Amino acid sequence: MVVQDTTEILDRILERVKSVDPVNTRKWFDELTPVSFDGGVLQIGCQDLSWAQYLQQRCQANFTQAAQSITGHLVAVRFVVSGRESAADTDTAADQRHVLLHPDYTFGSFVVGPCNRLAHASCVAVSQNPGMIYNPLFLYGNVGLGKTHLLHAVCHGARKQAPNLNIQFHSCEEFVNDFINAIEQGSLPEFQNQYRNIDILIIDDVQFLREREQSQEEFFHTFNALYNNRKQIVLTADSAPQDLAALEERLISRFKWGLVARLDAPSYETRVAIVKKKSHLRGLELPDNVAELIAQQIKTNIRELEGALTIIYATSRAADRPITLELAKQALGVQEVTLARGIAMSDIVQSISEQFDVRITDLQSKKRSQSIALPRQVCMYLARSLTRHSLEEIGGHLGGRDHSTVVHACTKIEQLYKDDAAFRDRIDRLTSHIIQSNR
């Protein structure tokens, strides 16, 4: 078969995949590129490992129903990378079969801001420098606020400044079953020669090693062995090191060894920032107005944010009709209440000081009492909620507190709204008073 049918073959093989699984549809799709049809078998060239990864991983079955159906042939597809085999076989060391990186997830497609600064300029400079500064290096944060990424970032990064680099990235769920698969089968020696004689050591959510004494005890050794001998050490959690309960003292001493970077909830701008980006990986042409509803709708999550944009272009695939605000809206079940526009700062600090009986002047001072910190929480939250104030500007309003005192503020309201059935409905009601006081 020549190249050019074997082009025009991919082509159509493309076009089948992303209207059937539109989710996993990547822009650099288009760069795939096709390296040979013979005995049943098609390569596809893709540039980069992790592509190939990625395509094995979540595409593999598409592409092969796509490439029979349009063939007519039973054919196998297979994914190769600089005249490599396949996906399945382009490991040049075990090592790399633990290191599954996403495509996604570099330093080029991180939205950086105020919420992440620090942890993002310090993974740059592990990736760029490993073992010789910010070791060990932990970054702590709820769930879905971009620390996975940017674990893959550090490995995209490392690899791309020295190829041959042994990197381990595991979650501490897997390093733990690893540990307890080598006492039972005997290879406690291969184990500790698997995590204490390599590069880079990634371990994500390392809280899990609570209340598991032993796993501790190992980690201990495995964390000492590679610290003493100058590799890179990078740890995850959802709390800080001084917050994680039921974790050994000399543990948790070790991990503010290096450098403890937070990342908070993104703002408003960065969550608009953030979806834009996401749509850009897919190919989407997202209109600025439909970018502005999903950060408008999803506050603290990340991973919300890509689950409304996946939601939104069903929807408009499924309805046949263009991506629009009203269709956005109808997607996500907006209501349109909450879209009212034109609302002010001061139009949410008079409403409060109404509310709660206190004064403007005190929601606006450095006073910390119960009676005025609750109702200057409150403010902080629906600004948030209803302007696009950065949170720079909303704290500026309110004392002149910095940015991760309203994060705080934001996360305790939310947490009281949840929890508290009578505070619910008075923010509800306090809500709905001031958008139809300012329609």
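Numbering follows the first chain given and starts at 1. Each form is matched to the other, and the largest set of C-alpha atoms that superpose within 1.5 Å is called the rigid core. What you see is a predicted model; the values in this text were computed from it and never measured. Compared with the form predicted in complex with adenosine-5'-diphosphate:
- With the core held fixed, the Cα of residue 362 is displaced between these two forms by 2 Å or more.
- Taking the rigid core as fixed, one finds a CA shift for residue 410 of 2 Å or more between these two forms.
- After superposition on the rigid core, displacement of the C-alpha of residue 72 between these two forms amounts to 2 Å or more.
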Given for the second form:
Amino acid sequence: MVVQDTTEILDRILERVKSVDPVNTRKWFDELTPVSFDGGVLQIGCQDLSWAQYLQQRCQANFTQAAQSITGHLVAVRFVVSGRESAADTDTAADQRHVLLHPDYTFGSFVVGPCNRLAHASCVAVSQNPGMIYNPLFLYGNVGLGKTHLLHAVCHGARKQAPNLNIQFHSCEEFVNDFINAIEQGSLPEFQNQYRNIDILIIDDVQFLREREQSQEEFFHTFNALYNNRKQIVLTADSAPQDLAALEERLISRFKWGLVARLDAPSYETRVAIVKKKSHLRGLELPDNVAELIAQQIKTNIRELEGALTIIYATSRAADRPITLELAKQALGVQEVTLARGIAMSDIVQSISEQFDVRITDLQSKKRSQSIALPRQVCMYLARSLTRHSLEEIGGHLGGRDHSTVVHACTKIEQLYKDDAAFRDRIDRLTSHIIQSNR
Ligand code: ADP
Ligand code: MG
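Having gone through the form predicted on its own, I am curious about the other one (the form predicted in complex with adenosine-5'-diphosphate); can you provide its structure?
In what comes next, the whole complex appears, and the chain from above leads the way.
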């Protein structure tokens, strides 16, 4: 069947793209609109330029393929900012010469916790009142803690508030390269004009200026020109100003004139919230215990949390299985040994005694009644997967049973786990509870 109606075509394209490319799919795809389908060109409307650029860079091929197979024609797909005629690529250059914003990196998608509260609040303030409050704003912290994300969010926020602001957002490396090119091509005045006649200058990773004396000098003058004109400067680095030892003292002291905010590694709770936020952004369902597992496994770099999420989704799709704790563990290659760190037999016995409402002494007794035997078998099964104890040791802890009893228990629980959804759910919750209370 050949589909003609543009709304229906777009719906079906989205359906297909979501299924073939869940990693790049975002919840906001649902807000895309059909603009026109004319002369073999399908125009799809986006709310702002960052959406159009994102789609163009990451999704063009999938959209085109889907459009072709759905319409039965050769179709070119263009992403346009709603209310404009031309495609995003032709508009980009004229628009805001430079700033390629990531649509995911907004304040709305940034999880605030004790680790980043000050950095977040100061970025919000700066985007609302550039040049007025904290100038310069200097953010620092280890890699993967959200510095670049916040810089994009400042741009999104400031643009929303005042679309005509001239914002320059560059990595420090770009600044240095632009400067070198300007010298080589004798176009220093243009370079200086580009960097000095603006409202907001954002430079990411200024540690890159280390050992680049001439660039430091130029940056120093750029800084002064903007600062004296009360233009906003936002900078990030991997360490505090005073620890950027290879930088000139006069620059370091200027970095401290405004507000210096540190980003720390997120706590467990913040990590869980970030994982949930990221999967929500992709419009995907993620069970709580899987979010907890990811947060438990990855502690320092948030970018890796997202990588873990991607691996889990990909595995689930490839195996055509729903995302469960078991699948997530498999996908992440969670070694039982890794998990086992710190989990003791007594933690498991204690949790099961509470969960199943049986006494610890009963679990460790010879009693065989079903109400005690089942929780005891669960203990054996969990001890097998969460600790490094041998079969004999596990049996020993639970009333002096031999290894074949433990093997039998594990087989039985595994079977129940497969056959009975409610039981599986209970075991998954129990497992994540034990892991969590041992983190
Ligand atoms: P940095 O620039 O500090 O190395 P990034 O800004 O590139 O770190 O962040 C790495 C990844 O982690 C990004 O995908 C970003 O969206 C995400 N991230 C970091 N902190 C948060 C947070 N608090 N909430 C949501 N996502 C975050
Ligand atoms: Mg960065």
